[in-house]
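Below sits a lone chain in C-alpha cells, taken as the form predicted alone.
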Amino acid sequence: MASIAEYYAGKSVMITGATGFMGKVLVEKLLRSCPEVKALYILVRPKAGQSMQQRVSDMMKCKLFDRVREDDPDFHQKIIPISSELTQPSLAISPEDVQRLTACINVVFHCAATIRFDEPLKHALQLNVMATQQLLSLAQQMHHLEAFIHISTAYANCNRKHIDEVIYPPPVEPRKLIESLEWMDESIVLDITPRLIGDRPNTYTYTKALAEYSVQQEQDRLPIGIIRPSIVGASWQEPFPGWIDNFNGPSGVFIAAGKGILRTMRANNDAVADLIPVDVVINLTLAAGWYTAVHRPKTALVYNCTTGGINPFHWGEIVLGTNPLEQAFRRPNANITSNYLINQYWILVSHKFPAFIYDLFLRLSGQKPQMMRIFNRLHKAISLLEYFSSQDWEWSSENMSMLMGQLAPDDRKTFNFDVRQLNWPEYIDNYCIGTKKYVLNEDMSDIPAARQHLRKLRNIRYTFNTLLVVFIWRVFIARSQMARNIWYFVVSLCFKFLSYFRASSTLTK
C-alpha cells in the first residue's frame, strides 16, 4: 500500500483558508513531506487595497516556509492561486476556473470558516454553512475527486458532555433556517439569536454544527472525512516548536499575562485545557486524506481531534514561560479562580483601578488615554473563553486510534500525531517563546533587557507599597488612640513570639 507521501505524489490539492493559520501550516507540511504533489490550488480572497497574488506572495515570505525555501527555492510555483469570495455565490470563482479546478482536483481540504465566537449569525451562517454547501457542490462536479476533508470543530456538539465521533442531529435543517433568515433585517436576527442558538454558547459553535451535517448529506455522493480539532495552539515539533502568527484562543492569553495587562482570569483550575498543536492536526488532517481516498470508508468517519482524553493538561498546570516579554506593563502574575466575585474583584483592583491611574498619568501629560479601552477589550475577549475554560468534555477518539494503527512506522514519524508523546510544561515553554518571535516579533537578544525592565518594575512596586503603608500610617493609625493601642498590641505580641521561638530554639539545642 502506498505511503502517505506516495499517494499525494502527482495529485492536485485545493485548499480553502490556506492564507489562514491552519491553512499555512498545512500548504508547508504538504510541500515539505509530500514534495512529489503535483499542485496546490488556494482560494484566496482578495483584500482592499492588497491582490491575491501580494496577499499569496507575502505569505510564502513567512518565516514558516523557511524548511521549504532551503530544500526547493521554487516551490512557490507549485501553489496556484485562485480568486474566491466565499459570502458570493458559487464561490465568486469564475468559470474558467471552475473547468480548471473540477477538471483536475482530487483532493480538498476545506478549512476556511469564521473563528469569531461573537460574529452575527447571518454573517457565520455565510462563511460556515453556505459556503460549505457551495463547496460541496463544486466537488461534485470534479471529475478525479478521491477525498473531501471537512475541518470543523470538536466543540460543534459542546452542548454534551460525551462527544462520539459521530455526527448529531442539528437543532435545525440549515437550508430551512438559512430560507427563514433571508428576508429578516440584521436587528430581528440579532434579538431571535439566543433563542436559535440554545444551550450553545455563540454562533460559532452553532454553526458549525449546522456545516457538519450538511456534509454527512453527502456522504453517499463524495468521499468525506471530518476533523474536530479542540482548542488550537502553536506547533509542537513542525515545522519548528512553537510557531504561532495569531493572538487568537491560549495566545492571546498568554501574551497579555506576559505583558503584565491579564491578572485575573475566570477559569476551573481542575478542568482540562484541550489544547491540540497545530502541527498534529494537520498530520490528521493529512493522514485523514491518504485513508478517505485509498480505503473508501462506506460512510463520512470523524476524527476528534483531542487531547484531554489521552494525555490530559488543566487549566492550574499552567505556567509561563522564563522568557520575559518587552516592555511589561507589570510584573507577570495572573492568578486563575473559578469563583465569580473573587475574579470581578481582582478585574477591578488589579485591571480597571491601574488602567484609570496610567491614563490619568497619560492625560496629565498631554497623550491620548488608552489602557482603559486595552483593557474592556481584554475582558471581552476573556469572556467569550470563559464557557470552554470552566468546564469539562468528554471526547472518544477511537476513529484516531484507528487510523494511526494503519500507517506504516515511517508515516507515523513523519505525520505523527500520537499526542501521547506531549510533554506539557516544554510545549507551553515553547508556546511562550513563540508569541515572544513570532507574533510579537521580538530578538531573544534581548531578553536581558526585558528582565532589567521587570526589575524595574518590581522596585516601582515595592516603593508604592511602602508609601502606601507610610500613608495608611498617617492617615488611618497616628491620628487614632485606639489604632495605636491595636498596632502596639501585635508589634508586642509578634515581639513575644518571636522571644519564645528564639528560647525554644536554644533548650532543643
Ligand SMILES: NC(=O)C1=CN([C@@H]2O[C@H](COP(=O)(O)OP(=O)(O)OC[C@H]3O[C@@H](n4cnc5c(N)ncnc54)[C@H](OP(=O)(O)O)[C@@H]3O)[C@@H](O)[C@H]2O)C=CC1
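Numbering follows the first chain given and starts at 1. Owing to the predicted nature of the structure, the values given are computational and were not obtained by experimental measurement. Note that the rigid core is defined as the largest set of C-alphas that superpose within 1.5 Å between two forms. Compared with the form predicted together with the ligand:
- After superposition on the rigid core, the Cα atom of residue 9 is displaced by less than 2 Å between these two forms.
- After superposition on the rigid core, the Cα atom of residue 484 is displaced by 2 Å or more between these two forms.
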The other form holds:
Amino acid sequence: MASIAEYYAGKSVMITGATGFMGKVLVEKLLRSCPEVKALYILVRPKAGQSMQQRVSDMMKCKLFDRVREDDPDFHQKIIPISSELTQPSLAISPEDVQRLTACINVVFHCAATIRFDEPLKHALQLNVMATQQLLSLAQQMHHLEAFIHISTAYANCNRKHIDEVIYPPPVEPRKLIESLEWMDESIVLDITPRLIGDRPNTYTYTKALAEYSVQQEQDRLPIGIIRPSIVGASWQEPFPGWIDNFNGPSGVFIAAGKGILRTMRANNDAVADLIPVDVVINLTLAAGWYTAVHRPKTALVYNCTTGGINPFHWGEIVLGTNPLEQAFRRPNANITSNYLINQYWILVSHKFPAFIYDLFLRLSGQKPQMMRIFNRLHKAISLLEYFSSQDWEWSSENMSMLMGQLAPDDRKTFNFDVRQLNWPEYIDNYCIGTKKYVLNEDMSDIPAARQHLRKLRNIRYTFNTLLVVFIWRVFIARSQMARNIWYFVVSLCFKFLSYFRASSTLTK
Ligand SMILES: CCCCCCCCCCCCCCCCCCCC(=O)SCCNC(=O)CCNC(=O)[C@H](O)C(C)(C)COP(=O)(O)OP(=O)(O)OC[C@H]1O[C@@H](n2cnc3c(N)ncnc32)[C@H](O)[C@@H]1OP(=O)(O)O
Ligand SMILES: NC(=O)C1=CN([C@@H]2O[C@H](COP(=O)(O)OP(=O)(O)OC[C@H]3O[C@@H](n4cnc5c(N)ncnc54)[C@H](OP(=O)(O)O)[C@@H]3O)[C@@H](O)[C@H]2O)C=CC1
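Having seen the form predicted alone, can you show the form predicted together with the ligand?
Starting with the chain above, the whole complex follows.
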C-alpha cells in the first residue's frame, strides 16, 4: 500500500483558502513532506488593492516557507494560482480554468470560509454554504477526483454536549433557507437571524453545520471526508514550534493579556480548553485525503479533530509565557472567573478605570484619547469568545484513532497527529513566543528592554497607589474624628493579628 507521500506523488491538488491560516500550513506541509506532488492549484482572489499574483508571491516569501525554500528554492513553480471569488456565480472561475481543473485535479481541500463570529447571515451563507455547494458541483465535473476533503469545525454542533462523528440533521434544509433569504432585505435577515440560528451562538457555527449537511448530501457521488478541528492554535512542532499568524481565538487573548490590556475574562477554570495545534490538524487532513482516496470508504467519514477526550487541558491551567511583550500598557496579570458579577467588577476596576485615567492623561497632554475605544473593541471580541470558554463539550474521536491505526510507522511520524504526546505547558509557552515573533513581529533580543519597561510600570503603580492612599487619608480620614477612630481601630487590629501570628510561629519552632 502506498505511503502518504507516495500517494500524493504526481497528483494535482486543488486548495481553497490557501492564503488563510490553515491553508498556508497545508500548502507548506504538502510541498515539504510530499515533494513529488505534481501541482497545487490554489483558488485566490485579489484583495485590498493587491493582485492575485502579488498576494501569492508575498505568501511564498513568508517565514513559514523557510524550510521548503531551503529544500527546493524553486518550490513556487508547483503553485498555480487560479483567480476565484467564492461568493460569485460559478466561483468566478474562468471557463478555461474550469476546463483545466476538471481535467487534472485528483484531490480537493476546501478550507475557505468566513470564520468571523459577527458575520451577517447572508454573507456567511454565501461563503460557507453556497460556495461549498458550487465547489461540490465543480468537483463532480472532475474526471480524476479521488478525494474531496471539507474543513468544518468541531463547534458546528455546539448546541449539543456530546458530539459524535456523524452529520446531524440541520435545523433547516440549506437550499430552502437560501431560496427564502434571497428576496429578503439585509435588515429583515438581521431581524430574523436570532430565530434562525436558535441555540447556536453565531452565524458561523450555524452555517458550518449547514455546509456539512450539503457536503454529506453528495456522498454517493463524491469520495468525501470531513475534518472537524476544535480551537486551532499555533503549531506544535512543524515547520517550527509556535507558528501563528492571526489574532483569532486564544491568540488575541494571549496578546491582549500579554500587553497588560486584558486583565479579566469570563471562562470556566475547570472546563476543557480544547485547543488543537494547526500542524496536527493539517497532518490529519492530509492523512484523511490519502485514506479517502486509497481505501474509498462507502460513506463520508467525519473526523472530530480534538484533544479534550485524549489529552485534556483546562482553561485554569493556562500560564502565560515568561517572555514579556514590548510596550505593555500595564504589567500582565490576567485572571479568569466564571462569575458574571465578579468579572464585571474587575472590568470596571482593571479595564475601565485605568483606561479613563490614561485617556485623561492623553487629553491633558493634547493627544487624542484612545484607550476607552480599544477596551470597547476588546470587550466586544471577548464577549464573542466567552460562550466557548465557559462550557464543556465531549467529542468522540474513533475515526481519528482508526486513521492513526491505518498509517505505516513512518507516516505516523511524518504526519503526526497523536496528541497524547503533547506537553501543554511547553506548547502554551511556544504559542506565546509565536504570537510575539510572528504576529507582533517583535524581536526576542528586545526582551531585556521589555522587562525594564515592566519594572518602570511597577514603579508607576507603587507611586500611584501611595499617592492614592495619601489622597484618601487627607480628604476623607484626616478631616473626620470618627473616620480617624475607625482607621486607628483597623490598624491596631491588624497589628494585634500580626503580633499574635508572630508569637505563635515562635512557639512552634
Ligand atoms: C484573562 C486571560 C487569561 C488567559 C487564559 C484564558 C484564555 C481563554 C481564551 C478563550 C479563547 C476561546 C476561543 C474560542 C474560539 C472558538 C473557536 C471555534 C473554532 C472555529 O471554528 S473558528 C475560528 C475562530 N474564529 C475567531 O476567532 C474569529 C473571531 N473574530 C471575530 O469574529 C472578529 O474579528 C471580531 C472579534 C468580531 C472583531 O471584529 P472587528 O472589530 O471588526 O475587527 P476585525 O476582525 O476587522 O479586526 C480589526 C483589526 O484588529 C485585529 N484584531 C482582531 N481581533 C483582535 C484581538 N482579539 N486582539 C487584538 N487585535 C485584534 C485584526 O487583526 C485587525 O487588524 P488589521 O491590522 O488586519 O486591521
Ligand atoms: N481557525 C480556527 O480556529 C478554526 C478554523 N476552522 C475551519 O478551518 C478553515 C480555515 O480556517 P482559517 O484558516 O483559520 O481561516 P482564515 O480566515 O485564516 O482563512 C480563510 C480563507 O478563506 C478565504 N476566503 C474567504 N472568503 C473568500 C472568498 N469570498 N473568495 C475566496 N476565498 C475566500 C480567505 O482568502 P483571503 O485571504 O482572500 O481573505 C482565506 O484564504 C475554515 O473552514 C474554518 O471554518 C475550524 C475550526 C477552528
